[in-house]
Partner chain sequence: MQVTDRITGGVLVALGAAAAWFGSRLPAVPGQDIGPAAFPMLIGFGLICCGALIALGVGQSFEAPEPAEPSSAPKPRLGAVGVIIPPALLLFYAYASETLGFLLTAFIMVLVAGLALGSRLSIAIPVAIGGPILVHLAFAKLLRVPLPQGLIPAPW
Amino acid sequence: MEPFLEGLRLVLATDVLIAILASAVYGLVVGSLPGLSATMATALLVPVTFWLSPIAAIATIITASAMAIFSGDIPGALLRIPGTPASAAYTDEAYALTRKGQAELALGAGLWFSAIGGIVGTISLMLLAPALAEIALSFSTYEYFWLALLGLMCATLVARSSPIKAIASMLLGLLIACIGMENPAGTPRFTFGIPDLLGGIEPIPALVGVFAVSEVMRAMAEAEPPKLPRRRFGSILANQWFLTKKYQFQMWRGNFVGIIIGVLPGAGADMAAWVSYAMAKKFSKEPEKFGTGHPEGLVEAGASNNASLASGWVPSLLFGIPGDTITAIAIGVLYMKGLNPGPTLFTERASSMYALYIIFILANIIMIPLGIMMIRAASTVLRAPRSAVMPVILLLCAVGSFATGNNLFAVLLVALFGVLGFVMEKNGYPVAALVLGIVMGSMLEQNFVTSLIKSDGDVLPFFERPVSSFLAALTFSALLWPLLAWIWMRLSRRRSPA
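Atomic structure of the above chain by itself (the form predicted together with its partner chain):
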């Protein structure tokens, strides 16, 4: 009980409460602007967290990302442009509801089930993480190697993209992570004589480049999205209790699937939303209504993506392996603030962990009133001209990346990664896999090389311990999954004309 009270005291500090409120508003606004994703919102916050206390820093990351994931539903429902990739799965459905004159229902479902998903996900984090910490204490470099590789393989299972291109993106990220001298041998690699490269490529400039600068580049080449007509909304939450009762089973299934996908390293909110939406359609009693403005899929996928956001912290806190790009940023912040991820975090820093849970619950509760305010203000916020927003974002990219090390080289890196991200996205290479490769490269190599040295170059010990063989099996199934899916597609296509 004492760690809990201590955690509560940590959260109720004035600076933490201000940080939660400010980052909530920031997350809601940025997430609602089309093209500005939750990852980008979080990445641009990192320089700000340098100057905050550890708990306030984590609170800003948690709150801003949760708000941005919900708020991505707003332009999705009103303009058919998903604000964040996690909303893309059900954007068409929400927009169809809006066209039927039920925008309140679509937005309210996004808000209500996001909040429920977030709270259920947090409870799963509270229950799962300490229990898994017990097991994780006995992990050796073999298990860590497989976990890191599993995370990377899961990150390549992105919806609507070629798995081979995703693996190539991931390998490119790993190659970029090789730059510098932070490798087990301490040898400078691929530095091309540039002293700034000796320290390696920091994830933040890479993230800001591929997620923010490339978005500004895209805005330059593409037409401005249509303006939102002014409208007055009726009651946002009016029918949500009815939906909760009617689709209770779907809601729990969405929560559950979201939790599972979140716990898997490397798989995050976007995948949870796609899987849950597909599942809702597959098992629905009225699948023909999907796509015509039917709330069932919204309930399940909306609950799922926010549930995965909280449970995605399980691998991040326990092993330092990110569940998605947002937790990849969060891990960096955790290290910076002396809360190094690992199983001992739950025993040695128990009060900080309780504070983290409380922040999650708090963020999901204040999401409802603030979200309603945001929906009502959406007509005004979404009218902000893109030609005024994007230049300021570009300036923030420059200043934010400079602030991470007071080094102008980071600004050059941001420009470089912007171009790389833009070219990759245009050609169908998923950038999230690249980023996770960069973030996890040194961890993967460290555990790979240490394991090989321990085993004297033998690969068999990688499969000998029970947990490591299980993780290896999971990794290989993630690798073979696209192949199986392809064979399944071929077989069912051959069967259907007959």
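After the form predicted together with its partner chain, can we look at the form predicted alone?
Only a single chain is listed, so you will not see partners or other molecules.
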């Protein structure tokens, strides 16, 4: 009880409450602007966290990401333009409800079930993480190596693009992580005589570049979205209790799927939303109604995306392995604030963990009143001209990157990664796999080299320990899955003419 009360005291500090409220409004506004993702909203907050206390810094990341995931539903329902990738799965369904004159039902469902999903996901985090932390305390460098490699393989499996392109992006990220002399041998690598590269490539400039700057470039290359006509909304939550009772099985299934997908490294809220919407349609008693303005898919997918957001923190807090791109940013902030991820975080800093749980629940509770206000203000926010928004975002990227190291080289890095992210997205290469490679590269290498030193160069210990051999089997299965799937497809095509 004492750590819980201490965590509550940390959250009720004035600076933390102000950070939660300010980041909630910020997340709602950024998430509702078409093309600006929740990841970009989170990346832009990183420079602000330099001047905040550890709990206030994490509170901004948690609150802004939760709000942005929900508010991405607003332009999707009103303009048929998803505000975030997580909203894209059910944009057509929500827009069909709007065309039927039921915009309040579509927006209310997104708000209500996102809040429920976020709270259920937080409960899963509270139950899963401490239990897994007990097991993780017995992990050695062998297990951590396989765990990091398995996380990278999972990230390539769940990518919506070609697995080959996802693996190529991940390998490029690992190559970038090799830059500098912060390696077990202390040898400068790929520095090309540039002193600024001796310290390596920090994950934060890379994240800001590939997610924020590339979005600005993409927005400038595309046509301006249509303006939203002004209109008055009725009661936002009028029919949500009826939907909760009618589709409670779908809601709980969405929560469960979101939790499972969130725990998988590299999956994230957008994957959870797509899978849950597809499941809702496949197992529905009325599949013919999907796409015509049927709320069943909105209930399941809306509950799923926010549930995955909280459960994505499980591998991040336990092992330092990002559950998604948002938690990849959060890991950087955790290290910066001295809250190093790992099982000892739950024993030595238990009050901070309770504070994190309380922030998650508080963020999802205040999402409802603030979300209603955001929906009513949507016609004003969505009318903001892109030509005014994008330069401000670019300026924030430049100032934030300069603040990370107080040199102009970081600004140049952000610009270079912005171009790289734009080119990769344009050609179907997922930037999420690139980011995971950069974030996890040093962890992978250090555990691999340390394990080899311990075993005197023998690779058998990687497979001899029970947990290590199990993780190795999972990793090789994930690595060979695209090849096996391709062989199966080839064999199926040969059999079909016969």
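What you see is a predicted model, and the numbers here were worked out from it, not measured in a lab. Just so we're on the same page, rigid core means the largest C-alpha set that superposes within 1.5 Å between forms. Numbering follows the first chain given and starts at 1.
Asker: Core superposed first: is there a CA shift of 2 Å or greater at residue 462 between the two forms?
Answerer: Yes, the C-alpha moves 2 Å or more.
Asker: Relative to the superposed rigid core, does residue 452 relocate between the two forms - that is, does its Cα move 2 Å or more?
Answerer: Yes; residue 452 is a residue whose C-alpha shifts (by 2 Å or more) between the two forms when the cores are overlaid.
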